[in-house]
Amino acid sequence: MSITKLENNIFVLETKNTHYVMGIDKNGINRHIYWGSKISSNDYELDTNGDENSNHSAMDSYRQEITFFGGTVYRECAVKAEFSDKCRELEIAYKDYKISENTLCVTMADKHYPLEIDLCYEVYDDSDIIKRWITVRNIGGDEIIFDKLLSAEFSFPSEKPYKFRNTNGAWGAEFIECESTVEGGYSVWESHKGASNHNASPYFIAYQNADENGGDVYFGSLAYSGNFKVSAGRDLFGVTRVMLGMNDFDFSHTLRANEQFDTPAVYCGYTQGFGEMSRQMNRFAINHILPKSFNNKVLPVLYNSWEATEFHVSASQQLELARIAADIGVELFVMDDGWFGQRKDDHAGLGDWYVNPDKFPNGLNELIDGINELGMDFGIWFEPEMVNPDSDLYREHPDWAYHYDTRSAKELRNQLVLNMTKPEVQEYVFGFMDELVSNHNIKYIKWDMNRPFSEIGAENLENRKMYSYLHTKAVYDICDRLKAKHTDLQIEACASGGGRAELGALSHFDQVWTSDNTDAIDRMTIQSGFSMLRPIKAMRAWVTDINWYNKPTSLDFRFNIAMQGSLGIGGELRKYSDEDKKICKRNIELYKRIRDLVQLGDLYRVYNSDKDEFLMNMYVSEDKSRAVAFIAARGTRFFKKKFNMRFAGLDEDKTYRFSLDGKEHTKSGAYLMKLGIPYRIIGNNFNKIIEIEEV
């Protein structure tokens, strides 16, 4: 892969299958030229359009890499700043460029003020994904205050309207996909809650005439867990633009003398079809985003005791569960909330991270040693960013929570948010987790965050609107410090379900909790939305006893859905019958055979449960020698569903063997994908898992 500078300051970023082209025009303005399949580099040039008329300037019609506030730009901008003399206009022009291996930085500079802005790009030898960000640099003596500082801007080639996919979710209904067409004006997907949250997602998917297998698809995903904004608009000339980055809602960033700041990265790409988009991002995340300690290793089957015990934990009761968990094949036992402080329910104890002596009179090692003797690793739950007003920590340090002296604090889930921008709070949070992990054989932390921000007063900050970025950075830094010191420690990001589950979190955490909703029917939709631009490996999926709103499903059905991510168990095992335990054991044994395909393979979404009455997903090895197909349907309309079951992702020239309903099949990949096997889905709780191997 390469980056080439052509004549007239045109830069061509070449990936395996695409070109991304930008340039600098004769006035020093950054211009976007092309993004799509490769074409001859000799043909690229910049247009020289002038002003349309006195109301529609050339600047307003340009496709740009980054739009700066000021001059005759009246559309949405990506960067807006104020200088020390209160000038709020940016007059930015080209200064220089640097190509270093697979990275391009094009330096722009203000014509009067000491501000430089680098437009940065990175390409990868093994992918069509491009990384984008900007660096702002204060080379003078006075502060520069940014009111808006987005990471990237994209312009699409066609003048016809684009459709956009994002999510419109909620707690317990994360990653629910929504679709809209932007014909004029702006559509915005954003978060105001302090974290990337459960509602919209920090990415864009723009497309025309696209489905799983074809059509033009452009996408970009922001690696940032704080307040974000994605804005898409189409102008009177038919140009569709997207900008994304840190939300300018309640935002300000102060750049002091001789400082520079890198915006969060955006990972973007162009593909044919949604399926290839997801597969590219999945492979890219495994190779380049997930923390290197576990990025290419399969994750363990875990058991979490929350649903069985909630807050009422003890060593004997946890060990009782652990013995059953070990017997059915669990590899990691995780004790959830309730083990610390005076934690009897969610009203007290958060912030007091010492082992409760009444619940564990012999300390935590009695439990951990017992679990290790059963052949399992031990993990534990924390909620480091939160504090209950009824806690020793809050009574000693009430100023450690975000607050305004003249406002009453709103308690969601009976808790407040710690001001993680304070160095002393950061050291406290790192200290109690580091101490516990250092003194006990803990291999796994579930890091939870159960409420959004409010009353976000941070009196320690000179610029108090920097709280969301600085809080997010503190979370990342503490996670990185823990993993650097304890190299065999896995950390899961949980935020009241899937409230912190994007590429920013996944640059630091090994996996994420997908949703507090573990209902298998709902999870078919939730997990499908998750899979669009997030790595399947990182998606924790549990088998539990929950069926939301009276949608009971069989234990086998629940395993079928949960095994399509990183498998966990969360039910009350002490109430399971011998037959239930046999079902668990059989499915866990199966999962261990195929989890490398699920966690590290390529996903093909063949049928969609919401559109096709049933779900069929396939996970295929990179060399296409093995695959596994999951089929599930809660129930079929009119009692039956007959179809030719066509597989996907196989090699047409290979021959494959599998067993289905007691019958052995040996067919070519071409036959299986183009003609398929006649099949019928009938009844409720229907589920099949088909292991496929090359002959």
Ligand code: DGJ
Given for the second form:
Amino acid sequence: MSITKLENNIFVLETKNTHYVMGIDKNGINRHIYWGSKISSNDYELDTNGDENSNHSAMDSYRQEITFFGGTVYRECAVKAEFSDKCRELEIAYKDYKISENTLCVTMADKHYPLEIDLCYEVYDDSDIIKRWITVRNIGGDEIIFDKLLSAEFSFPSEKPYKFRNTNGAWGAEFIECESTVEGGYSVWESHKGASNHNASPYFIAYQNADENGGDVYFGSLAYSGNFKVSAGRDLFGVTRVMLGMNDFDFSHTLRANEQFDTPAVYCGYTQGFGEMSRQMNRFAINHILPKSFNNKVLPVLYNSWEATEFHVSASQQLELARIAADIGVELFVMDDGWFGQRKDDHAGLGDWYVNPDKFPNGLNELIDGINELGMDFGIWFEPEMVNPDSDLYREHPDWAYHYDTRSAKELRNQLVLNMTKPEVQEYVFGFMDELVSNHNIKYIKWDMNRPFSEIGAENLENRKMYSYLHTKAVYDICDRLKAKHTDLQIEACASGGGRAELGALSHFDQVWTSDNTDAIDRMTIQSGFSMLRPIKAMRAWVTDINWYNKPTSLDFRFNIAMQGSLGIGGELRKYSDEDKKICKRNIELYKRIRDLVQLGDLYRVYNSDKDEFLMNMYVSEDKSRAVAFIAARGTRFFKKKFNMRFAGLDEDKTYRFSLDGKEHTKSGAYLMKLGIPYRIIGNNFNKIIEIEEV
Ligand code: DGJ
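Could you switch over to the form predicted in complex with the ligand, since the one displayed so far is the form predicted alone?
Zooming out: every chain and molecule, the one shown earlier first.
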């Protein structure tokens, strides 16, 4: 992979399969030239057409890497600032560039004011993903205030409209995919909630004539867990542009003398088909995004007590669950909400992170030792950023919660958000987590966050509109500090389910809680949406007793779905029959055999439960010597579904062996992928897991 500067101030970023090309024109303006599969001649040129009339400015028609507010730019811009003399115009031109190893930095500077802006790009030897961000630098003495500071802008080659995929979700319905075509005007996917929310995803997927296996697919994912904005627009000339970064709707950043600021990164790529997009991002996240301590290790099978016991935890009852969990093969036992302060329900206790003496009269070690003796690790739940007004913490430090003295702070789930931008709050939060982990054998933290922000008065900040960034950064920093000190500690990000589950969170947390909706039928849709641009191993998936539809799915069916992520168990195991426990044991054993394929392999989405009536996903090892296929259908209509079960992702030239319904098959990869095995799906709760091995 390389970065080349051509003679005419054109920069070519080369990845394994793609070129990304930008250049500087004779006026010093940054211009986008090309993004797509490699063009071997490499003789890129700038578009010199600059037609302008009284109402169409040339500037407005350019494809740019970053568009600055000012002059005759009337369309959406990516950066907007005000100088100390109140001038709100940016006049930015090329100054210099620097290529160091795999990074390109093109420095632009204002013609009059002491502002420099670096357009930064990084390429990787093992991937087609490109990292983009910008750095703004104040090289003068006066403050510069930014009203808008996005991370990246993209323009696509075709003038025909692009379709976009994002998610339109909610609590319990995260990652539900939605599609739209942007023909004109703008489409926006964003968060105003302070964190990255359940509703939309901080990414774009723009495509033409694409499906899982082919067609032009452009994508970019913002690594940021605060308020974000993705906007896509198409102009009269047919140019489709996308911008993404920190949301400007309630934003402002002050850059003081000699300060610089890096925007959150965007990871972007071009592939043929959605399948390759997801595989590229999955592998990239494993290699370059997830925290290094567990990125390429398989995650343990966990048990979580929430759905079984909710707030009513005690040492004896958790140990009772733990004995069964250990017996069926669980490796990590996580006690959820309810163990601390005066926590009986969600009205009290958040903020008071001492072990509740009534529930644990002998402290936590009695439970932890018991769990360790059963051969499992122990994990525990926190909700560090929150406080219940009914807590000692709030009574002592009411000013630690975001508030305005003249407004009443609205409670959601009876709680308020702590102002994590305050250093003393950060120290408090780090302190209680560090203390508990230091004094107990705790290997796992579930870091929950159960409400969005409101009344965000942060009197400690000079520029309060930076709260979302600073709060987010504080969360990341505490996570990093904990991990640096406790190197074998895994941390899971939870925000009422999947409310903070993007590449920003995943740069600091090892995994996320995907959704409080653990119904296996709904999970098929939720998990499919998750798999688009998020790493599979980070997706915690539990087998529980939830059945939203009052038509219970079988235990095997629930395992089939939950095994397609990092498996967890969340049911009330004390009510499981011996037969149920046998089913759990058998499935957990199977999962342990194939989890490296699911968590670290390549996913091929063959059939989609919503579109095709049944689901078929394959996970294939990187060397294509092993694979596992999951098939599941809640119940097919019209009595049956016949199809040729064609596998995907195998090596055509290898021979594979597998057993299906008691029959052994040995076939070439080509046979299995082109012709397949005739198969029939019949009945309710249909589920099948096929382990495939190279002969
Ligand atoms: C919301 C989470 O999503 C649940 O899994 C559980 O941890 C509860 N919070 C506990 O209050």
